[in-house]
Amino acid sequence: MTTTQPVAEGLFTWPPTGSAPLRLIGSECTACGLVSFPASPDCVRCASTESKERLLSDRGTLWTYTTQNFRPPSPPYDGPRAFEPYSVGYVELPELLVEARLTEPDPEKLRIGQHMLLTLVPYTVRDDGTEVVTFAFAPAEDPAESEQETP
């Protein structure tokens, strides 16, 4: 049997449900009001340690994008040796910017402004065959398009 587990514990809801679904976990200050992810308990604009847990949008729109074209240092990085080009950047959700992997890795398929959805895809298998998933955001469908494509 094979057992999946997130690439770190706090990131996201986990495992996502139908009545828990997948979603960013970030902080809310309770001070100033600041949301931060990946969650903090310290406020980088008031230095309050007061801060509640807060559940972030799973939309948001591409602020901007670049494409990763080669293997990332390690340590940090501890993906798999065979390294395949993806892209990263930054959505922008309701509550704030979030730096992220993209599903899509071709660049032409991407563009600024573009609807976006959370979603999970495989990081790494390690060596007693876990294996690991991460967050990133796919393109999505422009949800007033649908609305106006609904009889």
The other form holds:
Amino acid sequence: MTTTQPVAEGLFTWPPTGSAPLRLIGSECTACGLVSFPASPDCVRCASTESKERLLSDRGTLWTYTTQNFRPPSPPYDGPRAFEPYSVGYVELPELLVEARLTEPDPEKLRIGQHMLLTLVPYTVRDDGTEVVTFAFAPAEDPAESEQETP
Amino acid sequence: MTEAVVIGVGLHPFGRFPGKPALDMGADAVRLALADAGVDWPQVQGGYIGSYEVANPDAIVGRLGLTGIPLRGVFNGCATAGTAVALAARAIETGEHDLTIAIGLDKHPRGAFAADPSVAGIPSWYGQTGLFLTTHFFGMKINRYMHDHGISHETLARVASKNFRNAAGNEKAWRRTPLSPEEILASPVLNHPLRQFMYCGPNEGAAALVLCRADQAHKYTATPVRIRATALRSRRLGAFEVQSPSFPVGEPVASPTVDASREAYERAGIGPEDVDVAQLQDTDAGSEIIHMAENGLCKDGEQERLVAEGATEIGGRLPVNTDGGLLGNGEPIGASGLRQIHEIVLQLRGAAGSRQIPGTPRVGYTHLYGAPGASAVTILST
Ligand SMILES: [Zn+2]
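We have the form predicted on its own; now please give the form predicted in complex with its partner chain.
Below is the entire complex, every chain and molecule, led by the chain shown above.
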């Protein structure tokens, strides 16, 4: 049986459940309200060191993207030896723009402005068989359009 | 305030030099700069030296002469040389010294820079999952810029082709084989839309400048080059910058290049319309295009027409990266910006040989940009 682990604690809700669905875990400055991701005790706007947890929205639009067509240097990269190109991008959430891996590796199938939905991807498997997951964004339907289609 | 002028420049070729230590390349560059200035090492009163790979670049005094002068090490990533020249000039402007030196040297191993994200204050998962690559930023920035401002893939290829062609005429450059835009567009994509022959690579080399008080320059040279302004700026909140796991939504904030550029123009009392020749950070072909606008040399989107018209060629009205830039020379980080100033000094002296731009250029401009979102600009004139 394979076990699954998040790449880091405190990065996204784990494990995602019906009552605690998948969200990225950011922070909000208690003094000025600036939202940070990953969560940070330090505010880069007002220099306060007081913050509280803030879960981020799971939907946004693709602001820009690129591809990774060669295996990054290891360390720090700990993905599989057999390299499959992947893509990365910035997704504009209501709170801030987040850099993430994208589930669609083909740049021809990505478009600036398209709707994206948060998900998890198994990006590597450890020697003991443990699957390691990280957050990613997947192309999604425009929520406004899908509402219109609903009779 | 006393003005600082460049009276001597020295450049060790950029490339790969197996078995030759970085300090030896630096010593060669210094000796060339001293000879160019007609100065002996014991006359140098102080200086600044930058390197990424050499922990103690100030150990170069062991090659040059143990005269006891203050030689201070500096480092600001790709903007390192901007700091070295700024401080060497400042030491003259403030009256601390009459004659100073700025030195840069590096010897990088092959391949992309590999480091743990913790060196940039970023958690480990960012590197483990394959996000900690500066090249992602360059691909993403030009992808968005092409979308917003109508820049074509062909224009990216023309910029790279120009820089390799300029490098072919520069015996100290690294990549001296001309490549056509078609050959560049046929090379493999590394980070969409950027291809293999659109990127510069880290390599090896050294450069040095000798500076003195403007009122003493006549003792050394008939063609001093004035340092009109230096500026270094770091990123502000809201700017889209390299190695940022996130950034705020809202009105876009200008990059540190824009901030450094504006400050330098203001200090120099010189406007972008006065610039006769520019050396801009071309980490990749897209960077040169973006940096033309960020340094005020054109409006966003005008690059498509300017590049097609040949405006940035050696014979054009705004020559950019006449010595081949980073694409043609590679990037030994500590030395890269001094290589840019070396080229500007040759151009303003009318001594750039087959690369010499026509007319009587009076104003030259150099620009650096790199992690973690820092930019340095130097404006020089006759
Ligand atoms: Zn705050």
